[in-house]
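A single chain, nothing else alongside it, follows as structure tokens in the form predicted on its own.
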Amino acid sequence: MNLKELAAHAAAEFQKKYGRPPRWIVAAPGRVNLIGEHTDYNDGFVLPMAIERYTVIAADRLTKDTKQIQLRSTCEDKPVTIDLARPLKPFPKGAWANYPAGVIAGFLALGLNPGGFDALIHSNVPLGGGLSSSAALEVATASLLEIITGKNLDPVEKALLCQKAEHDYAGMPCGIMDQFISVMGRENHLLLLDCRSRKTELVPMTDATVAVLIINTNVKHELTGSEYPARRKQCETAAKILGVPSLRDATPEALELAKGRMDEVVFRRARHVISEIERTVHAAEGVRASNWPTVGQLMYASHASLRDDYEVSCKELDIVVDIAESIGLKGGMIGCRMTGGGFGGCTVALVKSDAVEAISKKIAADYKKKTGIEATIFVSRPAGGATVIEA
């Protein structure tokens, strides 16, 4: 479904479950990282698009003086109901509800009282597939909450806000980089974002010759939950030996030098980190050139990277991008990697546009081959942010 259809639908939905139309409707897009991976806990770069995937919302209120907000979902059987009469807190641990009602949260912290309101959740973003649908969701449901209460949030204010909600009340310390792409991204632009300034920079991706390949794996191993905050520690750690405030701050030729002084495994993660930001970096500008080779290459030294020092990839990730490699810029190929937090999810990849239809089928067929599971795989071009789409 396109965005257009996607909202048709939330109304329709919203009517079956309400008897009544909405008045408004509001869309925020998931996200997929070309390149730049566990760097912004580390102040460096990344390089995101919105994709033309949305989480919409479908609102009304029925009285003004309600103070009950319902929140359904066409994921869920259940709706969910916030009292606005008592002090709001987080739902369990692991309910999806805790992302809308972290950002009402945010919203009434600045005294913007949105009233009670109905509300239809809609989504194609995968779920679980590490393209974002959490900050999607928030990010919509700030939209929404604009509107209802007449305030325009700073673009950066709404999505630091979005991100408190997801630290606050899901419970994951995320950094800015999905939130700041689904409320600012541009059509046919990638967002080069400065982790430590929070300054934006537009890249602009216009060749129509070039698409961008995501492939879900659909799988996702369990973890224990320590490897993400164990990683942010060994950076840490790296760090201060280095002498720096972030591994932003340090040099590959320092790194070595302190090879002696540091772990084994805490060098191999202050390398990934060091040499990506690194990658990011000149990624932009090979995408600013249109020099797709140099950005492929850039790809595939990111996926091995993450693979081999900052241990993140799994098996599945790993036939994706050796299909890819085997497919080469002569079968249209032009790069691919794994994107997102790693152990699962999707790879993105670079590709001729005249070459998706037969690279698709056969990263579909060879990785059905090799592992058993059917993969998903879409196309998108670079999408425009959060959007009002009635008001």
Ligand code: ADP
Given for the second form:
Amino acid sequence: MNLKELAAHAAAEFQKKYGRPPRWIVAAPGRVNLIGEHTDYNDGFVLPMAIERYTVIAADRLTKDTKQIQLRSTCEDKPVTIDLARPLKPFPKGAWANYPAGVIAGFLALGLNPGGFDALIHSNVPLGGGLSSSAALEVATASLLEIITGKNLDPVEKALLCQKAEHDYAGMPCGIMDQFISVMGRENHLLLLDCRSRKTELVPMTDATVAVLIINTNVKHELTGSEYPARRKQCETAAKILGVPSLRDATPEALELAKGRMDEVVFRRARHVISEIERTVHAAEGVRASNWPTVGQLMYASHASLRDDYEVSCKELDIVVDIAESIGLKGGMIGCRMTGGGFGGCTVALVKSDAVEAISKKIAADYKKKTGIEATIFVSRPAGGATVIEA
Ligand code: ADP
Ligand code: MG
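Could the form predicted in complex with the ligand be shown next, to go alongside the form predicted on its own?
All chains and molecules follow, beginning with the one already shown.
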């Protein structure tokens, strides 16, 4: 489904649920990170692109001037009501409404009150698949509130407001990548984002002979939830031992010299982050120069580092990357790695455009044979960021 069809579907669902057509329609994309994993909270670089998968919101102001916001999602049975007459606070942990509610709270904190409205959310970004349906939902909500309140936020302010919503309402202490790319994505461009200075640089990726393939393993291993905070802590520990504000400031040489002064696990965590930051900068140069074999090698190296040093991969992700390596450059496979936080979700691959079909078939078949699971595979060009479809 393309964006136009997705928007039409959201409008039709709005009509069905609320008995009138929507007045506004907005959309915000999910994203895939080409390289630069677990570098964001270490002040490093990331290199994501927006994908042609979107969260669309159709909405309309209420005819009566009430203070009730009603939110429905095509992924959820029950509507959620937010009463603006009362102080806004988070819903219980895990509630989907926390993402839009957190963004509404952010607008209220800026003195921007949208008043009551009805909204219908529809998305084709897989939920919990590591393609950032959460940021797409936040950024789409922010885009809607911009139209309703008539106040456009600065893009950086908008992304940060959405990140704060995820921290404060969804309880997820995420970095800035997902919201930045969902706001600032540009067609046929990757976004090199410096997570320290928050400076962004669009990296053109116009070579039509190369395509981005996203392979969803369709597994998500339930973890205790302590993995992410534990990794953050280990990175902080390493930085402290190295005497630097963050691992962004450390060099591979300095880390090697300090090896005897830190726990073996902390050493490996730091080695991943420091090498991944370097790889990301090099990959951006490689993309700019259309030097695909180099970019591919950096992607494989990134995966190995995440698997062995950072230990956030899983059997299924490793299987996909192994299949990719077996296809090789000759078969049109340039490079492949896990993407997102890890422990399941997706891998991202760069492939020769003319090999997309054959490679997709091969990966699907081999993955099924080895795991018994159906992978979901799709291609995406680098897409544009959040847009207003109807205002
Ligand atoms: P990811 O961002 O990788 O998709 P997250 O766990 O960060 O995974 O966010 C997924 C959560 O975001 C869902 O469990 C749900 O609560 C919320 N969410 C995202 N998109 C929607 C949607 N279209 N409708 C309702 N909830 C959504
Ligand atoms: Mg998310």
